[in-house]
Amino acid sequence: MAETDPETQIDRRQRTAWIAADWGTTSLRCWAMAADGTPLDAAQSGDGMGSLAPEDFEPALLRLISDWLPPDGAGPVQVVICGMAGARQGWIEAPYSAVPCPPVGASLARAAANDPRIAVGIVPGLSQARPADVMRGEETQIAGLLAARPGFDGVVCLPGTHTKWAHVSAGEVVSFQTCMTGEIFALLAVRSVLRHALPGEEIDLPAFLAAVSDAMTAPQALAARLFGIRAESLLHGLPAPTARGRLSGLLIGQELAGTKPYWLGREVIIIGAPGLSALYAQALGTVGVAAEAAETTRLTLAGLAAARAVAAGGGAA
């Protein structure tokens, strides 16, 4: 914990009334949360779902949270998980809601803990037949959401490893899209041929501009303006940054042509980490439309609230 003065670790026990936990594949984060649900304290660590055993959740909690945790047989504390805790290969795993349904409306999963001090209870994520698709985490941003608006009808993007594009209308989600777009960068980026044209973080904007346009009106030809970056590359100099955002633009615009029934005609809400956010915003705003980025961190602890008051029979907070 950033904080060890012992007057303010026994002010933060005394004040914390439930913990909040995103859960992913590389990554925990967990906040002490106080009963009118505004955050005390946050922690993270890499304890994420790929790099753990079932029995080692847990201890990867606890090593966390036990800073906020009452005396011995003063009672549970209820933490609230959501992410990859949940999955098959999790700690244990919570049942999908099938689509449409509200983002948060199922119980949660109960995750046995031999500590006393705890009582965990994990967010189920969502699933849909046809076409088959799932989700785990993102829904509990969707609910956050909700809870600050209510009535809102369009489209939530949530961008990332494996993007969602999710249409939410009359408090449910109604049908979702999953494109594995940052993976498929990911692998091209790093074991692919085109790694050697790519070095650095840095993307230039009126390239990845210019290849999101391109992919969106000839999506077919997407292979062969792949390897084009690596052509260029070679023969004419490429700049790094230049052919990152036509990596990032090419990739991204072909989703964007996939997700055209999501996105038409429809309020689109971007909530994702902010600079990826902010290329999808870009991208959008070719074909006209007017995204609104939102912030992931506070919609992360309104949805957890959320799944937590409908764990408490009291309905979406």
The other form holds:
Number of protein chains: 2
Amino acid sequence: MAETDPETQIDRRQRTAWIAADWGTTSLRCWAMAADGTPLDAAQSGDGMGSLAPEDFEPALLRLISDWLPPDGAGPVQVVICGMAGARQGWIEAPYSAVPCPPVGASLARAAANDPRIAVGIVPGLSQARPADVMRGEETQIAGLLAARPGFDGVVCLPGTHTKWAHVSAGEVVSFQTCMTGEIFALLAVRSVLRHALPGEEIDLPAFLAAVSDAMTAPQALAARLFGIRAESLLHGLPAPTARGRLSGLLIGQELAGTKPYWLGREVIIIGAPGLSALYAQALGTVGVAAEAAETTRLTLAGLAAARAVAAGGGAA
Amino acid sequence: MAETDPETQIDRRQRTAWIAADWGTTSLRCWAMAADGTPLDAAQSGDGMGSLAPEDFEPALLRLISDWLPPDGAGPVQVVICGMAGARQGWIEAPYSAVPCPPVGASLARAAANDPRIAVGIVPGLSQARPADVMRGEETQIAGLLAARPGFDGVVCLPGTHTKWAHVSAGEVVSFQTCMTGEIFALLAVRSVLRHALPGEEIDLPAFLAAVSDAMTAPQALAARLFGIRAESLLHGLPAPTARGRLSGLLIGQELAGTKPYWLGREVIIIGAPGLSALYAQALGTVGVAAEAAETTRLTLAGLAAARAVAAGGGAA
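Can you now output the form predicted in complex with a further copy of the same chain? The one shown was the form predicted on its own.
Starting with the chain above, the whole complex follows.
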């Protein structure tokens, strides 16, 4: 049997101490990790939790990581996963930890795998009883932030489909709040009557900032101002980047009006995709908050390393 | 040729003075009308403007009304249409009338038809320059209301996909405002993460009213309260009718907060589907507004009759 086994692959197998994974609703991202926490290799696919049946979870993971695994009989490699893999419809439900608590203080949920080369652990999400709220995945990025800045006392804003605002103090998530802003934007931009008004991806920044201000001043006017985008497009030829900027600004501005108890007078760090994070930073700038943006992948990996250390009894910080 | 020609059909042909039609994005409804404004027969289909190509407009109409048409050579029957048939993507664009103006004061837009048995006229919609707004179809129902109550001075609320609030005085629409509430509800209920929380159609009225009150008090909290429905469903088993009532109440409550300049201290008449109109009436009741609900089809027919009379030079009221 002539098996190709290039040197780099041997290297990687020898040096891969564990595997990190971020498994969301729409994508799966994996990293081969060295013992010191350095990523050696990365792979990703569109096999999100939302598109897989339970029997597909392990094959979807193996498709990305099998090159990194040791030969049979060498003992399993630990795979540490954050995100929707731990949801009720995920690989195995990882019970939430209730805040206030450290972001990754609980033990990992063990997911059954048929392949003896892997041992799969899933990071539990966080819950809050009142007001009811949940997160899965973002707790790991917060843990990554705390690994770099153990004494951080402030607010973490994690923009995305469901944007999270978390108050972090003394190594714990004290409270948090989720806003459906990103999902509402996507539904309105793609599926509502507004789609006719905003082809393309470009956002006009002055229009965005003006809409942020409008929405913060009169958040109750949202449903009317949204239709106004369609009407101005029909009657006055509103340019698409202006329309898109206004839609984004109205929604983010209303979110800022609603999350004022979080960001007012606190240090704010934004963790998210660069483009969206920049919009949040610009919007926060209009109310005098100088938010700092952090690099997401690095924090995810540091958080997964922290979760692994906690699970091994190494302590949270 | 043995053509079946039952007596009722002959009767209908002889007595059909004109044909009324309400052609929206998702459906087409037609009525054979007697000269005195009595509907003689009705037909409807799912051939909405949104699903038809331009060459399909006339065939879709003829499928519903051909039984009502006179024999060839008897001269055309007038078909008066309101709704999206007059939009830019409709049969022919009927230019908007700018408010303030009577709801159906302008002449009908003539749509070209190949069949010599019909003469098609489309009722123009209304526009407002600032704040930019448009309506197509609702102006006809407002005209129907004014036909019954020429001196009406107050506000007409027309709940639907795009809910309209119109200030009506001295026989004219003075100003109006459109809220995307219905479309946002449908997108969230069917396509967002909230769909898991609210199977079924039942709405819990106390939950609806509590959410109306919450949203009016703190409209800026919408995006967070929406996600709270999902979180309470996951954590505390929120019953689906409660979740659905809360979603509807949050959106309608925010709309009421935004349309306060319309309904405050004015007589309010609601024109819309019975279930949704009842919810709006209940919501308005919580802020001391005793809104009256009107029967939609009757007003549509009265409005189309008024539009026909205006076009024939008979005057608006």
